[in-house]
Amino acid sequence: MKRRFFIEKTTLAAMTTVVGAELVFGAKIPIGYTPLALQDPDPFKLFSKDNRMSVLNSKPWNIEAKAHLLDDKITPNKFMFIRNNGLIPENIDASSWTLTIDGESVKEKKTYTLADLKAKFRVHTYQLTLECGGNGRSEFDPPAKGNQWTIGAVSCAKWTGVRLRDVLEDAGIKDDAVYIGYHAADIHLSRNPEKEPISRGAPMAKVMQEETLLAFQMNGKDIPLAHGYPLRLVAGGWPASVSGKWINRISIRNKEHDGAKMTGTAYRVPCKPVAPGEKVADEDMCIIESMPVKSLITYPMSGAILKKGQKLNIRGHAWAGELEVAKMEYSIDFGSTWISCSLDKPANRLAWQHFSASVDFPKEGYYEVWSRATDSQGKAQPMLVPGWNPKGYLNNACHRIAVKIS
């Protein structure tokens, strides 16, 4: 068998310094194979992420958080969901970072640096809620493929950069631009060069909201690496794959965007209803685009436990894509009946909004608290899990906690 000199004595030490222990017959390990030690990091560590939060998959990386971890207003890193198509860059620079705008579209291919963006445009912040399109996929039955998310895969980080639009405007729109599509830094699973993990986009018409930023810190420090340090697209209240990480090009596009995960099934639901099971022709998929209605219960977590006549202050986040949460709900009787709960207006348009409630329950034994999330436009939240789909998104089922009186 060939073998090689495992790595350099500078990269050997470096190596050592991760595993904590001397890497003993470095110069005798076969081509192409990766310690154990290295081979899975500590992923908690790795991204500064709660060692509470449920790790669904290491290639590429998906974590998600647990319901009483999002009870922070703003979401910290800690307790923020990561969702990769791809492996996370790798040697990035951001003093030599560059995004390119180019397209059909655009009357003139531009290229600006980090510092380009910060010194020639105005810099916002708002929150955004951010919503893998398949958070809750866990729920179907029969099941979808794809990461089995539960609830945890949501967020509403405070967000700062430029707003998308502006940058557009100055390399210049044609008249005939319908949408854009993004390209990043991550790499594909198969390290081919050629291929794009994922490179997604949206119409015009969510490109140039006030809120759709090319961001550059989150909760006011550069974005972590995890979240598409040091450039990444943000646009709140879609699903969260049309917030590109990493950005380094921007395509203007005369037609709707197909890169990677834009085609076939991908983030899309049939356009009308189907039988649970049913295969779906590609053409009968539509994109997703505004998330639905949806809300969480944070505090207290799912299991509480009182003594008789204690009551229950719950409180948690709603939030409703594009719209506004007009009212907030809650049961114990399985949703026999509903109570409103006092719900908070938005920081800011696609900010979630927070919500609370003092519960009584009148006797011992066994209660389900139920939350349920109206829109601005009359549409609530099912009580169980909504109209079945291929791949599993779009569940914006009632969450409940569990609480016993004894």
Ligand SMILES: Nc1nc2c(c(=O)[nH]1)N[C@H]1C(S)=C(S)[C@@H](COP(=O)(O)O)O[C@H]1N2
Contents of the next structure:
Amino acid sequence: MKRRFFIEKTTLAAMTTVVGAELVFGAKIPIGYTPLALQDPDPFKLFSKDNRMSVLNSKPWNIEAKAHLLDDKITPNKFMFIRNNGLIPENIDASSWTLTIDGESVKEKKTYTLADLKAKFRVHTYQLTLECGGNGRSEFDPPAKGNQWTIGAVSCAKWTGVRLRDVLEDAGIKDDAVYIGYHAADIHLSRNPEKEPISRGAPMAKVMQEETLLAFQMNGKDIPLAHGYPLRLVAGGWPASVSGKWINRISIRNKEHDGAKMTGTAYRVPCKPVAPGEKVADEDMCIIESMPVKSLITYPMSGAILKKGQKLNIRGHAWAGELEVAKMEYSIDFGSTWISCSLDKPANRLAWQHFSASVDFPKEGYYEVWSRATDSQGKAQPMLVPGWNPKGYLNNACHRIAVKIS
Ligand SMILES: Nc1nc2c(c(=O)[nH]1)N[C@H]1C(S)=C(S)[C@@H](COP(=O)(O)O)O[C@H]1N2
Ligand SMILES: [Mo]
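Since the structure above is the form predicted alone, I would like to see how the form predicted in complex with the ligand looks, so please show that one next.
Full assembly next; the chain just shown is listed first.
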């Protein structure tokens, strides 16, 4: 056979990079043939996810839930979305894992093992809402590049760990500290060790909150690998990109952190509203902080069919970033009138809240049930997709489900 029936040298080189070893008889691979090592493994088995989750991307892995899969009050691993910017770290050894605190504004650079962290600091558990800044991106027009999240990039698990504040104070925080930046063990898609897939952070006010954790457990067990084993930051209520996974270094900065995905359009939105599609100057972009008020009807699943005269018991969750949800309503007439739902208090600050209502339908036919949350400052969810921004962040439009009465 002639050489041209086989793969190109450049393709072979790319394959070698991905496989992480020499493809010994690589030159014999026919065109169009995908070696098993390059085929995607079953993500549901790989990550112990329910197979009704949606895979948005496999390189890197990005997987989201559906509204009705998020019905649990405490999100179990099997329904928790995965958002990766790079490749999951390989060969993690928790017994030799360390966390280093450094930066311009640390008094004394210090390194801790996981055992040090557990022994030295008080352990706390909080249920914390983590929503990807890009959740809802798929509905923006003109469309925004990136994972086309629908509504399923949100979770509220129980996280156990030590307070970030306690660890930083142990190393010593200088007066000029303004921000922290995290560094993690995940691998850049290029496999270039000089590059970080993501290195974000938060201003000191968020860092010093009692609920901001360096967590080593999720729902009472070791954190699953995909969610940051063995150590992750958890900063509830803020875009989940602040909650760095696989953390091995935190820098206390004397300026806003300038790591990967802190600048340009990444996790930033126009400081003032812009027209859809408009170009926005860099200096007019602001870092996303607290996430906006939002809700999700988790029961029933959209498309429910009921008999005439039957009441429909709906339920779901609502959250409001740093704030509490103060009011929860539903509408069955496309937002013309709203009826209140019963709304629970959060398990703790920064945890989502559960709502429920018993819905009456006037006659047979097709309906949509819409849910609308209002935060403690009086801001409600918009009925339609809110302010367009270049990367499609912060879509907190009302959630809706279809219901047929027959
Ligand atoms: N090290 C590291 N941390 C990370 C990320 C990442 O790619 N690498 N992704 C961030 C983003 S954008 C989100 S939305 C959350 C997702 O957390 P989850 O995958 O545990 O749901 O992790 C954040 N922390
Ligand atoms: Mo995200």
